[in-house]
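Only one chain comes next, encoded as C-alpha cells, the form predicted on its own.
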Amino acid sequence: MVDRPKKPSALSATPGLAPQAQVTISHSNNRVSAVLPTGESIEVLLFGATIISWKDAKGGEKLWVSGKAKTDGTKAVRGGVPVVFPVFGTAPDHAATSKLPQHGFARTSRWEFLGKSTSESSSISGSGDDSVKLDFGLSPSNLSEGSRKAWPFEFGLIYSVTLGRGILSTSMVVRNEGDEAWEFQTLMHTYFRVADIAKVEITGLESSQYLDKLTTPIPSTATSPSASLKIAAQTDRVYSPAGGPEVPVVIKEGGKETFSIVRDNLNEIVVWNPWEAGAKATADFEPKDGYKEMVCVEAGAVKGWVKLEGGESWEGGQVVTAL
C-alpha cells in the first residue's frame, strides 16, 4: 500500500480510566464500526469503503440507505456515502475513463482497513476519546481484472473517515504511483436523511453557476437565483458555489439548520433527488416514496479533471456537522 503523506500524530498517554472509542470488525471481516464514549457511531463497509450508518449520541440516524441496498459486495450501495473515483457519472468522450462504469470502480472495490487513530479532548478532563479516525486504502492490487484493464494506471488512495461529536469528516488522498500522468474526478456521494423533503431548503448555493443534468441538451452553465434551493421535483445539478469551499452549504428543514458542509479542495456540490418517477425507475430504491426522506448533497471535484503527474498527490475532503 502507498505511504501516507501525513501520518497520524503520536497519541498522548491516556489515563487508564478514561473511556476510549471502540472499533470493531464484523460481518466476516467486511464491516468496520466505531463508537465514541458519548454514543456517536459509524459503520463502514470494506466494499467500496461505503459509510452506511452515522448515528448521533441518542441513536438518531443521519444517513439514508435504501431498504433494497446491497451490502454484500454484489452491487454499489444505494445510500450512505459511496466514494466516486476516478470518474463522476460516465465520460464517453474522455478516453482514459470511457470504458469505466458509472462513477468508476472505487465504490465497487474491496478496500483495505489500514487502522484507526483517536484524539482526546483537552478541554474536558477524563472525558475520553473525542474522535476516532478510520483509514482505508485502495490500490491496483485491490481491483478486479476488468477494472484494472479499463483503467490501467498506477495509483494509491487513502480515504479517512473521522467521527467526532456531532461531526463526520471524510477526506481523500490520491497519489500517482507511476510515471505516466493521468486525470481523475472524485466525489463523496452523501445521502442525507430528512423527515420531509417538502420542508427542506439548501443555502450556500445562491447566485452560483450550475449544470442541470436533466436538461436536454445540457446547457454550458446557468446561474442560480439569490434565494435558497428548494426541492420540488426530480433534481440533478452540479453547482460551483460562488462562496468557495470554505463557505458552508447548509441543509435546513422547517427553517431549522440540520447539516452544515464545509469543503477543502472539493469545489463542486451535486444536489440529487430522484423524486417519484426516478425512484420508481430505480430497482434498488426502496421504499418508492423514500425520496421524501432523503436528499443527496455531494462534495466533489467533478467539473473538469484533476491531473497528476508521476509521483504527485492531491488531497480533498469535507466536514459535515449535524446541527
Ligand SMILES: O=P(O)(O)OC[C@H]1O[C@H](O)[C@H](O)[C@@H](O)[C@@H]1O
Second form
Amino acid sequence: MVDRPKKPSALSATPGLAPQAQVTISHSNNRVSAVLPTGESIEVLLFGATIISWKDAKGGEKLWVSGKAKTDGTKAVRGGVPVVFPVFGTAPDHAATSKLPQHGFARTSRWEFLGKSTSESSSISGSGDDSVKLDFGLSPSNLSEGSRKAWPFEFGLIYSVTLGRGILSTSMVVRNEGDEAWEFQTLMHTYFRVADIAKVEITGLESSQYLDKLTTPIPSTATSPSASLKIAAQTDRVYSPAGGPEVPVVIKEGGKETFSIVRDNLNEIVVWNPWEAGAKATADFEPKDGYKEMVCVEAGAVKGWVKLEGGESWEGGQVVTAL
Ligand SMILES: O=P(O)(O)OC[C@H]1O[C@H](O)[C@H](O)[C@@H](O)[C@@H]1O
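The form predicted on its own done, now the form predicted together with the ligand:
In what comes next, the whole complex appears, and the chain from above leads the way.
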C-alpha cells in the first residue's frame, strides 16, 4: 500500500487515472467531507472534529445523530463521534481538570483541518483509492479563553479520521508541548446506528470488570457474565474488556455481526444507552424513542489518567469495521 501524503488534488481530475477519493470543504469552511470511489463517505465538522456521518456505498448511514443535534458550534453534537478530551465525564476530585465541563473541551472547540492523504489499493489494480485520511489539529490557540483558563497546559492533539472500504478508523496523538507534566483521559464517543436495540447484543465484554455509573451514590464495580451483553434498560458502564484491546468488541443485530471495534491503547469500552427516561430528560435527544436505534460503544482511556511529561507523546485509536 502506497501512502501519498499531500497528493495534489489536481490529480483527481486527470483522465486515465484510477478513480480518486474526493475531499470537499463546505458549509462556510465548517465541514470536511470525503468520498471514496466506491461511494462510501464521511462528514466531519471542524467543531469538535465531530464525525457526523459515515455512509456505506449504498448510502446507508452507520452513525446515529439526533434530529435536534446542533451542528452550528453552540453545543456538543448529540450523535456521530464526538471526541472526549482531556476528561471523561467530570472529575471534581482531580484538581487539574476539576474546572472543565463534562467530557472536556475537545468536542466544543473548533479544530483545524490539517489536510488529507490517500492510499491506493495494492491488490486490485486500477481500482483507485482504497482509503482517505483526514487530519485535524487542536492546540491551546484554538481554545476559548474559558477553556484555556480552566486547563492552562501546553498541548497538541492530532486526530486522524480514516475512511477505508467498510472501515472507519480514528486515532489520536496527544503531545505535551510544555515542560510541566499533565494528565488526561480521552475517548471516541461513537453513536452506532442500529435498527432495533431489542435485537442487539455486544460481544467481547464477557467476564470483564466494569464500573456501573448508574449505581448511586458510588458507582460500583462488578464482573460481567460470560454471555454477550443485551441492552434492555438505561445503561452506562465502563468496561475493561478481559481480552485486552486487540480482541474485537462486536455489535450484533438479530444474530448477525454488524460492527467490529479493535483498539490500540484504548483499554476501556463505555456502553451507553439513555433508554426512555434518559432520552426524555435530554433536550437535544430526538426523536424521543431514538434510543431504540442507537447504542454508544465508546473506546477510551478513561480509567485513571495518562500522564505525559514535558515533550512526551501518546497515541491511541480504534478501527471500526462495518460487517
Ligand atoms: O450528555 P453527554 O455529556 O454528551 O454525555 C453522554 C454520556 O456520555 C458517556 O457515555 C457517559 O458514560 C455518560 O454518563 C453520559 O451520559
